[in-house]
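Consider the single chain below, provided in structure tokens and representing the form predicted on its own.
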Amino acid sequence: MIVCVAVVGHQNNPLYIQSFTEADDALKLHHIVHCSLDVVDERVNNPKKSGPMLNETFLGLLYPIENYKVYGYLTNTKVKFILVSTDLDVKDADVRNFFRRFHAAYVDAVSNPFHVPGKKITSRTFAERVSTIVRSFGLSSAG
């Protein structure tokens, strides 16, 4: 189950963070997302030490922590997507599919002429699409 998703700008500024658990866990999940940015920077700046190639946008499993697994995705514009999941046996294909759909929703949100680049995403349509994508996560690999 996905417990948190985040969009972080190229200057590590949070553009969108949504948690799907109780309010008590929200701060903890925000901290996990923030800590994952160091891992993303390490993977991007030291591509030889970590698996993915430079042209690969899916960063894979960033790190496991307690009862969570944290996955990352980096767009061509250096915007980072972070996914925090409680499922310990998630398939990479499902996570890739999630990020592909999440990226499409993000592109639609920032393509809105009223959206100011670099500012927080406040679109209700984007939030609804993200909720739909999160609910359908893992149900099928087809997308």
Second form
Amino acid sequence: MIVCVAVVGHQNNPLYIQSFTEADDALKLHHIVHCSLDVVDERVNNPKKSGPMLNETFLGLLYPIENYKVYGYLTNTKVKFILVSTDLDVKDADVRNFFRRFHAAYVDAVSNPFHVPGKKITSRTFAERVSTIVRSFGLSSAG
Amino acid sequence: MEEYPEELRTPPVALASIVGCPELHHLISTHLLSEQPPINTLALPDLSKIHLFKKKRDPDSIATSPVAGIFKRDWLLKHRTKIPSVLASLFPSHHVFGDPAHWLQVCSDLDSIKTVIRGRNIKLAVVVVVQSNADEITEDRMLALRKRAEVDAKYVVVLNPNDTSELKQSLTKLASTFSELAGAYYREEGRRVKQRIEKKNLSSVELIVRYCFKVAVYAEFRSDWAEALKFYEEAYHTLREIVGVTTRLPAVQRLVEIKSISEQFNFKISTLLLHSGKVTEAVTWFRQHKNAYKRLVGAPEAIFIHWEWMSRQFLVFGELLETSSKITHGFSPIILGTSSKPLSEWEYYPAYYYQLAAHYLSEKRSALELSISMSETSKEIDNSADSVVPSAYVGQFARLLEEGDNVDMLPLTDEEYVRYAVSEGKRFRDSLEIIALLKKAYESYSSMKIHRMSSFCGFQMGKEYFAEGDISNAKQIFDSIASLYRKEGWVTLLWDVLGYLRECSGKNRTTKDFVEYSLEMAALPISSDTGVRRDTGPAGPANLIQREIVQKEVFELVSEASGLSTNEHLSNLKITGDELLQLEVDLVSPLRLVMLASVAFHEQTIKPGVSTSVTVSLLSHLPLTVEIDQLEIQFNQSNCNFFVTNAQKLQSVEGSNGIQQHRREIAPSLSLESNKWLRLTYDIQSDQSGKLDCLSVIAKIGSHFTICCRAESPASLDSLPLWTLEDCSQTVPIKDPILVLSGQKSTQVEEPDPQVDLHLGAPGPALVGEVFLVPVTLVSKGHDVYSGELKINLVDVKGGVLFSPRDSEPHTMDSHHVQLLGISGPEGEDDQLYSDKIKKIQQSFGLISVPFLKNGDSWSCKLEIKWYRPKPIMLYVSLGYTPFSNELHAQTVHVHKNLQIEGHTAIVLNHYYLMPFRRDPLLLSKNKQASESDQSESLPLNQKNVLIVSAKNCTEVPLRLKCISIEVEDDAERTCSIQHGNEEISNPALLVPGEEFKKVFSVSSDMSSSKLRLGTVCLRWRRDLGVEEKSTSTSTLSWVVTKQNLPDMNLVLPPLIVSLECPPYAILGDPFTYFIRISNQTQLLQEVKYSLADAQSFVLSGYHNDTVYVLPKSEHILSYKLVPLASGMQQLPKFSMTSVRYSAAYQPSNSSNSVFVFPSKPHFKIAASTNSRVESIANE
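In place of the form predicted on its own, output the structure of the form predicted together with the partner chain.
Every component of the complex follows; first up is the chain already shown.
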């Protein structure tokens, strides 16, 4: 299950962060998302280490923390998407698929002429779309 | 790692035992220990102790008895310290080879040793100690010894401790024998145990684990790491299988046993992998280990034991990784596990494991707290836990029952064990351990520049410190991580950290910090609910309501100075009556969110005394409206400061402020709404010129609280760090769209208009060489002039400086082309009076002080400027003065004037040389020069020459000339004599513009030198004063000296000189003789070819062409008789000549070759000639 998704801007500032958990540990998830930016930074700054992942937006599993898995995605405009999941066995394809849909939703949201680039995304439509994507996560492969 | 026993942590070392000859034991054991691999030695002084190695039980009985545990705690220690692999018996040689009684003793000793070691399969070696080389060694006795001991010949070593050369060799042999035997022993033991595994008829699975463990240990003893690893892994996997199978112990203890054994296995495997450099395998292994046991939490009441165990796993692996990474220097990060389960680089950082160890330890703590609270409620207090001790098997515990001397171990029930574990757990302060772990992780991440991760560890660490009550440490850590969250705009995280910081300062009773943190929290951009509800720190949930609550609290605190705070939260904090709490908000302060002041002058420059508008805009992001009592706007000119008072709070402010010398404005309301600019515009005027800069805006809220904001210009207003990310409309501090972009917080106050006239008069272009006077006149028209200062600057018109080091010429004494010589005071006044007031005169810069001038007065002075080169210059004169004598109003006013002055050359000097009339030397060099065009001319040596110097007036004004003379530098030697020398002209000659003045000098060169060095033409002149010329006495006037160097002339000895001699005039039809005198100056005979051309006007007699020989140092005279045929100026017949020796042709010049022919004999009147030798000839 996805517990948290986040959009992080250029200065590593959160543009959108939403947790989908009943357990009320949102703060911890914020911490996890924030920490995962270190990994993104390292992947971006040392592309040698990531090897084949060069030129790919999907960054893969960022780091394993107890009970969570954190995945990353870096758009061409250097906006980062972070996904925190509680499933310990997640298929890469599912995550890729999720990020693709999430990216599309993000692009639509920032294409809004009233959205100022670099500001937080407050669009309600975006939030709804994201929660739909989150809910349908993993269903495609199961079905 | 330290909690593991020593024998587990270090790789096993083979053990050998030596018996007999105790004096040699030390020598042997030190040598064995220094071997590679080392061998530990167990030295027995004599045979009496040998029974220690005796096997206590029959090995078959083990198989039949029920298995009590997996393996014994002391088994490994026993093999490392008590049971040797080799036993070496040392016999002195005289015992072996000497007396038969001794030999019998040796035999019986060997027998007893053999019986003891046979049970354990310990290998035997025999050492014969030879005391001296003289000792005889008999072969048959040696053979008997070998037979008796049942050892191979190579296991009998002869040792001679007295022979140093052989001792080393025999010790080495001994060591290799020992290591060979030890290897054999461990191999056999391992094989024996392995066989038992392979039989597969073992009664329980535990035995398989035990045997695998033993095989692995034996393999380690002989450094067979691969086999050790293999069997450790097998033991580990077998152990994992029996988790659900075995029922030997109660459930909790069963799990504890298995886990502690698997922990040891894991430790061994990880160590082996890491030591062989297989970091990736080790990390993968550990992940597998962690995953295998993560779910095995066990019974809920004993869950803390599991967490503690987990924490220890991470800690130990982290430590192992850290020590191994020091050895192996990093790893290859490219191979990150298999593709299906990739390892992240994080799993290679020890910090990651420390962090997780801390995480599990905190899990353990909370579980333990739960267990403690449960056990306390049940009120079961008994001391049974006291007597619980670890039992003989690893991971097992038993109760120690002492009945007199009889000690017995009783098994425990699970309840008892849990109680024991809880009581053990109580003894430790987990939070200290957690802090230590987090600190390790924090520092490790920080050193790797992984700041966010380290901040997270820091946050957890701070929380632990906070919970422990270590406020100062907590505050320090929170402060350091808050800056990162501030920078990156993680508002929710920042909110939480600030909440802790606020609480820390509350506990520390630092009111200022408390207020600052509270205000920052209240101003954070949290508008909607972020979803963080539970698990929040002291900050409370991050939402708008909480922000408002925080703001209210803090404003209550600062307004209620009496300390009547009702909130228990704030009861610690007080602001006493006199204390003033002032917060400073500068450009980088996080409190800019709380209050931001932007100040803009409406004009960029203002006149003194003229008022302009200044707009002060304030912005606050506090959620609730702030009522400001009074604003103080401070400028760098403190008399411009003014106050703005809230009309509604007028009473309270006036009472407290007392007498104010500054301006006070009253605003109807000073309420600062959230995220809305409060704009106030006031007039301002300054009397002082210079920069007027707004420094700060101080808002007073309540009687004890002020916020001092550094003023910022709207043009360079930095956006607020956190709020820019918010999706809210941005407002501007000033409505005027131009001021928003260009408004500045400072303005330039101009100086007052000068009311003094400054005149520069110049009579025209300056002449090079003269001292040119430029009169400067100051006329005061409305201002008094106090402490006036005149600055004079000479600047090249083209922009360059008046200085060129490249072409410095001798006549410019310094390298300046135009120089300011001095400043003479006003006419009619004593120069001496002002000379001390002249402050500074440099070559192109001057500074002079001006005396006090009353309104309407004038003052003048003259600048003396000298040109060395014709060059136009720009003269800048600026006057600075203060119109008031008061020192306080030291407002300087400046007047600037400039004037371009041309510099012209006054007189151009020219010169040329002439030979005497009708006398031409043959100058060989001259002929050559015609072809080579050398610039330096030549003059004939030892002849009288004429030098004509002409001086031409190039200016537009008439000049007076005093004299032209030729002077010689002191050091130069004159090589000629000059007549018509240096007399002055008694009445200075007037030289009108364009006129030329000539002076003739006759120069005769010396015989000796080849160069004619004439010296310098020196011309003294001055401007003609016109009408005043007569009246002024000539002695007072200064003469300008213009000098020009005459180039040196080469002197050449002419070989031939031709003189034409004819009468001064001729009369038509009257014959006369024309002599041509060829004089040979050389010592050689000269052959000369000459020719005389016919002339129209003359009839001549004589040879037209001929060749003559002129003797050395003599003359040859050609004479012709000529009869003039025409009157007037007539050309004589043209003579030309060729010197054969020099092959030089020669022709006299035309000018010397003509004669005037009168029609008839003239009659002359003799006129009186003047005495003056100077002839002034006016050309045109």
